[in-house]
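The form predicted on its own is given below as one chain in structure tokens.
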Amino acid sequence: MSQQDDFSNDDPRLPAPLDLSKWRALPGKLIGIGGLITVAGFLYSWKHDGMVNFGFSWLVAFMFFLSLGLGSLFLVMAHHLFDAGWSVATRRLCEHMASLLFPWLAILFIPIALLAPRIYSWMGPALQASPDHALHAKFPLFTTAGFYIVAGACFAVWWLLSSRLKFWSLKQDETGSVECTQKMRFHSYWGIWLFAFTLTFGAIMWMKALQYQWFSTMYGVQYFASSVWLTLATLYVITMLLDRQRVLSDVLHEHQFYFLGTLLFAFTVFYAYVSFSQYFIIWNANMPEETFWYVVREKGTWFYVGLVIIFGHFFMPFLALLRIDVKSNFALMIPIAAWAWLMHFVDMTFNILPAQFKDGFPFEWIWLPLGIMAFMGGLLAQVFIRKFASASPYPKKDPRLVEAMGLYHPVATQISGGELDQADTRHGAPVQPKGGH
């Protein structure tokens, strides 16, 4: 496994480091290709349809990331809310990946803020002077000034929480005092009500409002569920690579990747859950102004398209994640969060692009938004790699570091002469930790 007892970053036992110098030029690359296919498909949009097309395809790019960086963000907070052990390892990793949604994710949102008024319907001249009843009862939400004061007040908030939690967590690394401690676990509290908020909000306003006479309770979850089971497929992809570099070797011992793997099996039946809820309810429902959002995705390819992410999304990983033994196999992970990364893609088309091509999937766009999703990732990826490197992989002096590690605080055993015998508690030992591994 990653860490033995008693492995050092020398041993022999451990594999060898992976020869990663052919992929260092990839976010680079990906930039390039992106940024040309993003140019062409802008311009092209402009002159044939203008920029509807463009705009719905930058949209399922920029949701898929900004999947990634709320998911990180939850990680951090729940870290700090559980008081967990395992996660120290993995807990700075979360912090890099969350601090990209401000100012980065936030500049990517500037072409959504601009094309708005030609993405959404709600917001033509028309419907704003006259609504109808479905955008009557959702005022003042739904008009023009409500779209841009979310959006301001999500980054908002978004920025605040994952600036303060990084910055106590550098902190920490210099002083180790329990104030950083408290003051991130202080902030994960207050925040995760405004991070449930913010999030259903989103959700809510740049996705489920391009139809916007459809009611549901239930999809700023669906997100969020579907938002962290990719983030964790990443953060066990990112984590490996560390750990075979010797990067995270001395931090990790062999349940952190089980642990992953088995939060990755949770939220794939949490994620079908709360999607086959709200389906079940709407369609029971029978009611038009609620069921003509599944209506529609059942025309033509999307038929097909509901299929694939009923069963890439749920049975495949579902199945492919039983057995325990996998969790810890990097072999059969990888595909398997390269998987995920796909259902994903699959799942944004399904959410956003149907209320723009309602006849069936549009494979003749489909380059549009793949560039532009190559452009946003080397862009990402490159911010994410200088972060990383500008500080230590993993918070140095967090209280609980060692429990990660695996090395718990020797225990008294016994009186033996007056003196108190000592038993070492490491990785299989009479002892457990406070956490429970």
Second form
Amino acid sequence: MSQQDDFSNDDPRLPAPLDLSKWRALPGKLIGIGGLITVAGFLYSWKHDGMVNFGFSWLVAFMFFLSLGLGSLFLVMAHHLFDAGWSVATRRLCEHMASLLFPWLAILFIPIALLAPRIYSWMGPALQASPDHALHAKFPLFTTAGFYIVAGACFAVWWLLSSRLKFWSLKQDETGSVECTQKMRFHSYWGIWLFAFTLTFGAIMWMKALQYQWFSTMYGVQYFASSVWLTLATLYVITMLLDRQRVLSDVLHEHQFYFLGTLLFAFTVFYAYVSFSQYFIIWNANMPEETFWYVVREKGTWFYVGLVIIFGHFFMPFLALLRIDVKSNFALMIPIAAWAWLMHFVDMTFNILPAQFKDGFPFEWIWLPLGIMAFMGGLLAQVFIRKFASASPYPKKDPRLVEAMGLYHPVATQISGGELDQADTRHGAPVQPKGGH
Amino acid sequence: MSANAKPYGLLAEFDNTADVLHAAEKVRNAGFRCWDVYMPFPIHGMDKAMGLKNSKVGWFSFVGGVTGYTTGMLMIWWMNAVDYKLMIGGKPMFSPNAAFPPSYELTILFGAFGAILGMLFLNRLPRLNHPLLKHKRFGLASHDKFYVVIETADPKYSETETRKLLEAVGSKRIEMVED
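We have the form predicted on its own; now please give the form predicted in complex with its partner chain.
First the chain shown before, then all remaining chains and molecules of the complex.
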């Protein structure tokens, strides 16, 4: 048996690839159905409340999918900053998802930019004419010009970062040059700083500013934590699917799924830590100009939505992910990932909607954000699939790729430093299924 | 041996772990209930050989935890929303979310109390003396000997039959311990 045969992706011991032809039309259907609901909701909201409820629903869906773009951008930069080996196999997927930030998510931001004076009370004519103290104290950030400059700057940074990182990654596919790795590392280095600032500004200006009187230094970190959490769950499922389809089987090692699961577990705890700290500090500091944000969220059914987040966003995934074998058990990880999508949606509604619906969770309006989610999800999935088809499914000439595959890596390269301890020395070891088959 | 001394039980000595483990299995199979094994170090499999079930301490701990959580919630609710109402920071008089951390602390504290007190209660501790401590040779239980003690309080106990059983399971030295 030649060495090539050991790594062939036609190994009969692996489960057969799934027939996904039925699913091919799904993004198109989502765009169609979601688009219809979106248009209907827009007209209905236009007639009844001057497009305000439509704006809030759009914001929920937008902030949800912005999480995926920003979370992916973070994972790409973290990969380069830590000089990681294992994540080479999944990095291309993150690069594609991050590049959804521009132009696609920027285009999806346009309705928010247009409806901003109706959604954000501080941009309305009354407060613009005579700003109160809470608003005046936040000048010049909380001015109409400030809002649009911040939005422009955020998308500019995200465009520059995601496009540069992807450009050099694709270039390495052709040249295999170490220069590309060094360029990506350079962009990650300056990028991680501006990423932290822009993500925080985005979370503040588009979500927190709905109740502009409030302030919390943890808010950006909380959005960051839940964004990466959602992205990891999504990435896990996509990677698993591509493994099953034999697209990534050659470059995945058993560890990748375990590492993604462990990161998901870590961000479950990190999110809980950040959001609990924010709540605990603000609630016990007893300052009415801060506590009101949580008081609103204890009124009516919002109280129960809060409990759903405490138990569903933290306790359930925390307990479910504790065991070591769960992290590579697909039958458990797929429901957990789906649950993460649901919980992030609930989290976004909890952050955004109480500003408009103070009496409780707007069950009568829930069809609208869900319809817009379907529209945006279908659209972004379509774009993602197109991007995915246009390039190699993984960085095929990355110097760290052999490490990601878990193979013996005997030569110290310019960038590796030659650490051999992580490498799998079982040269020509049989191909094994990575997850819980 | 004084005339009015009450017998406490039969003490059987063993020289090695295998003997005492098999002896324990036989005593267990004979259906004794008031008996115990003493050894200088833990022997793997002894729980099973003696037929010991899971400790009941967990239930005391659970009841303690539930009591602690309820106490915390009720205490905070009563102090803030009933006994001495103060409007602070525009917050409601009572919020279960905010009362959770102290209640949780009390859950742990009372849970630990339950575990400790439950353990003492189940072990009939503290006690000032034990009949076995009077026995000169029993000190070897912390050195290199292993002991099986069957109490006279056991319903199956009979001076002659029990002694025969202990001889049959391989003890070379069987003595009566007095209370």
